[in-house]
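Only one chain is shown below, in structure tokens, and it's the form predicted on its own.
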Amino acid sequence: MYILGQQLVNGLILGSIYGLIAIGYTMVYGIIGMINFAHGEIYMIGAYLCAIFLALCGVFGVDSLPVALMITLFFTVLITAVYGFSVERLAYRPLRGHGRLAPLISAIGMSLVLQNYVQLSQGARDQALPSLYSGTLRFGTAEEFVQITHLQLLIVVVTIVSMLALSWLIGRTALGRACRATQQDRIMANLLGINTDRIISTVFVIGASMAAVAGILITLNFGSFNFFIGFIAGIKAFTAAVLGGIGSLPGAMLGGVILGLSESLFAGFVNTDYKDVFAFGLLVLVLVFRPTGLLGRPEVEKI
């Protein structure tokens, strides 16, 4: 009983990772109707920001834990949101109008120069980050437990305040009726006085915002990384993006956590090689039978 309900809590905060790195493919297929193939290198560069800053901190005598992690927080997500806008100024805004084709290889190629950008400057092995919060919450008796640590629950918790936030912003602000209208009809929405290049732009910003977030809490989670976890952890969210419905933030979290807990149960039960096949044989099952995904709306073909 222990077991699977530990399962449980480990699918739930690997769903959490997946939701939250999957709400920034979301944000940015929802206004464009494209996929943002360089948004998993953009978490990775977060993760090593994050390490980077953290060494600054303690360079610079900054002892107090959460001073250290606001300013990492703020330049983290800074100079990400930066790397954001320059991904949608150089691969995107060029080919504008240029087909769907072009932008997404021109996509997929930045997120190989940022991988080998990041490779070279800071070398191809592994690199950690030591423990600075061991705080943990254990349920049960002393010999059988489930526990969740401290940091595990603020992924949950910065996920789900992520999605609520990011959906209130798209529907109840000015931005995001802008950020709609400019969805439905650019051409429209230029000629009502909206600067949807300045939109598009936002939400990309925004949408490496989401990745540094997730880059920060997910390295001081597990303490380790590379410059190929994008690629993997970018694979996995745009996978619970379209499980849950791309273009629908409440999907991409309903995705990442069902995604999660398929992966989890799998391996704890099953077999820990065949996880993924199992994650992605339950996605192309519910495709098959939903093709918009669980929550996002068949496209209307405007005429």
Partner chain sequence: MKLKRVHYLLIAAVVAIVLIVVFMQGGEETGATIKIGIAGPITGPYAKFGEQLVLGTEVAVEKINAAGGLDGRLIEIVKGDDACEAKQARSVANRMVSDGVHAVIGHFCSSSTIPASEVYAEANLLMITPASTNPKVTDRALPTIFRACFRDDQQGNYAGDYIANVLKPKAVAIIHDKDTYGQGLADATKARLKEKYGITEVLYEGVTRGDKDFNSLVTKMKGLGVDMIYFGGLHTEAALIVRQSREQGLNATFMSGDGLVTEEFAQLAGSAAEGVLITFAADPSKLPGAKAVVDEFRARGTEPEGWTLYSYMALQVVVDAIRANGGSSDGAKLGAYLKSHTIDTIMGPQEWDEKGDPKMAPLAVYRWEKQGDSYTYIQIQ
The other form holds:
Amino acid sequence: MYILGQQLVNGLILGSIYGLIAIGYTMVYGIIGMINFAHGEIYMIGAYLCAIFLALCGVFGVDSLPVALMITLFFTVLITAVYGFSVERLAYRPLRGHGRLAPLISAIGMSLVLQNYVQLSQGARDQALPSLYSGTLRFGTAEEFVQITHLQLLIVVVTIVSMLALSWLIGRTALGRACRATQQDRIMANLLGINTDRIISTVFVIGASMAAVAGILITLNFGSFNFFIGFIAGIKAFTAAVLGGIGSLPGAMLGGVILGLSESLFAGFVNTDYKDVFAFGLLVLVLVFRPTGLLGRPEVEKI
Amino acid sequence: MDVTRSLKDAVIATVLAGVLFVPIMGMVLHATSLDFRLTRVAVMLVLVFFGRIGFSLFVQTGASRHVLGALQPLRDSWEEAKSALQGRTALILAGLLVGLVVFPFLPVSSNYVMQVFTLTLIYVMLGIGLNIVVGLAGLLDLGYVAFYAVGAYSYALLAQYFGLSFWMALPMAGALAAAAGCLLGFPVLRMHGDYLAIVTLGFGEIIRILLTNMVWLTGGPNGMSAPRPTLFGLHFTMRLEPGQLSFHDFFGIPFDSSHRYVFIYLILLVFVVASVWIFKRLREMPIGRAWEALREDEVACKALGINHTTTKLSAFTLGATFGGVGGAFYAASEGFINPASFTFIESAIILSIVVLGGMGSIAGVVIAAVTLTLLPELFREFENLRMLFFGMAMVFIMIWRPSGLLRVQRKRFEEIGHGG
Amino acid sequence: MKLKRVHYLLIAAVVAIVLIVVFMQGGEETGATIKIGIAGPITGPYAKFGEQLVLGTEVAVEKINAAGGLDGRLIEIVKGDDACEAKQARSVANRMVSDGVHAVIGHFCSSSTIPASEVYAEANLLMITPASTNPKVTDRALPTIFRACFRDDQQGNYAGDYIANVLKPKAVAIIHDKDTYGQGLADATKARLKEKYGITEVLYEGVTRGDKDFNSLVTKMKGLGVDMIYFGGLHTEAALIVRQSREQGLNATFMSGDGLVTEEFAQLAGSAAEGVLITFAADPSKLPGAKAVVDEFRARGTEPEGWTLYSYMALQVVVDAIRANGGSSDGAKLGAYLKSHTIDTIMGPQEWDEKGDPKMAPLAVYRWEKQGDSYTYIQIQ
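Pass me the form predicted together with its partner chain as well; I've looked at the form predicted on its own already.
Below is the whole assembly, all chains and molecules, this chain first.
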């Protein structure tokens, strides 16, 4: 019994990890309708920055862990956001209004650039982060228990909170209104006095900040990263976002959790080799019956 | 000339670059300590600063016009050449073809060059296939590599388990890939845009994972060896099985591995030329027009009685066939395949060929395939900067020509009547 | 129709450019230096191993060149990046052949080495891989293809014997990383356990390289009561599996192969590294002959990890063979020389058998233990 419980917890955590990256993905998609393939790379840069700033805190003799974490969080989010902004400025803005494919290719190119830039700067080796904190919650007896570390719990909480916060931002604030206007009709939004370029930049900055938060939490959790993690995480997050209905924030979270649970349960009770086949198979099956994902808006065919 | 503005822009650019470069480039993680490499960041920042100033001054002063003026004679001669060659399409095509056929026999050719050219031709074929799906039918396919893999593995498996020769296995590889295309086509009929993209991507991943995991059939990560094609039963290998006849023995010449490279290149060239011709015909046939119509407006198509099921399925099936044939050629020319050759990045490269070339354009696909296969080879000199430059080139070309290197000029109805 | 013709013109222009480039490359023929090709993953996800390969050979070349080169001729390295892809590996191999290198050191991944070796064999070029342990590399007995490390089946047999005779576990799980090296090693161990000792594992599964989350696998092993995990793969996945096992309170003995012989493993695994067992040849950096060279690497601020010293040795061997044959680049001649002579290297004298495998020192079991602030592996058998 505890095995099933533990596998459900494993799936929930993995799902939250996918969801956390997928939220940033889906946010950008929701507003400008482009697949930002470089999002995974931004997340990877977040992971590197997290480790760099933690090490820097060590160099400057910041001993208190909470203080070091706050400093790291602040600078990582800030610099990652600048990366998001610059990527949009250099690779996507010149292509606005040229269909969906040109930015897609440019994004693939950008993701190669970022991967190789980090590899050249930081070296190709896997980087390690020592476990800074290892509190654990355990339920059950000494032999048979279900456990979740505090850090994993934090990931779940942060994913839910970010999902709610961004939903609020999009649904209830002036910025969110401007975002939605930009998404529906860019030219009209422009005519109504919305600086759509600025709105899109802001969306990219928010997306990159989410990637930075994901980068920090996931790096702290697994303790290992390299310049290639963004690619794998990006594909999984993209899958999660589409499964939930791309553009929908609760959908990204839901898609992530379903993906995580299905991978964990399949790996745990059937076979690890085929867990990705199962996850993608499930995706295809869901999309056959709901062609716009679980929570995606059904496409209205205009006549 | 606005020097203050230029200066301001340059300072902003430098500050931004500083924020970007200082942590990642300037502080290298070494276990839990940091190596500071601030000099190289300083060099980069100086470059950014002066580069940005230089750029805005160049644009603002007449310098850019001078440069363009200096290029004018070049453009003139280009125009001249263009007009001189007009009306001689057939001649140019023939010349090009002769050039490509003669090339392997020139002294500049080597196994390396032949292999790169063969790879380029394979990419041309894949580009043509994907162009049917993405360029004509407008279905975004991020998993085209699946069909390429199916073709390559079909050939290797048929050769290994049934002893089929290249010429027997090639059509079957194409057919099996077509079947895979049809199979993928059914579930995705109702999907659009990015949902279609992720399902195709997932399909590509599923195929690759299956190939990796089914060790008993495919050898898993160890890959499989694939036999080389033969010329009327003559083999091109150094060591023969009993009862086989080799090309060099038959003609009484010493063994030279270049024979095989040239042979594969030449047969592939024939297939690519045929593919180009098929693609051109397809586009003019009713089915091709139906694809393009479906791309532009699905609802209108349905209203006009175009059967969108068969139209979409045929696009997937035909596109996959080209992928399968390309895959069989890949397996035959490499002689060894493993699942690692069929990752998502391969799909991305093929898609880039279609988009960079200009969707639906055949010449564009050729140019883009040549560019994208040769660039990484040319960048070999830069060693580890190679892929960085490759990525940059992708971004730059896209920004420079957002609708591809060549834009497709759609034929008007009358022109078709007069023989395209 | 006008635009169409421009298309063909453009094609012609591209072809012309290609030809020019090709011509330019054909022009650089020099006889003053001896070129040695180094091929491996310089970019891509396995670039860290390419770094070891390049580092090891570069240091060796510097040393040889400082001592006057090879009979007065300087050695020049020609690098080839295959990113561990079979396709690029063959491309690099053909490039090496047309560049006129004397011999090649590489490739790294067995899946690149195997296809590339066919090109070298056809071109009669000597190739020594310092790191590909898959048996198939030399089992085809190509006359110019050599290996400077041990084979997966040797290591698998050794590990199997050790598990059955010393560890005597109740329930073994065999995990691999679905790669040529990792799966080959896991399969060899699995076969040995089953055929010689009749031990069948309770779990045999493959994980995906690059994955970070192995919690469900760990939970599964816990449910099966596994008390011994044998892993075929590299330190990156191994560190995460062992770390997540310990986090979940699964204290099974963890054992793996040469893929874990790097300080990085302990950094990634943290305190979970304690007690992890590995099989490896006598640790090269602790051999007396290698001591001076190791210090040289340390003086440059790098640790000669993993395959660095093997690469160094491979270069020594190649240079030795070329020197003994008067600067020849004839692969058959160099190969015959290696098979009939003992070569002195930093890792002791080396000999090669008929297939091209080295007759190396026997394998050993090491154990990761804490020493002072960091972890290190210590030979226990």
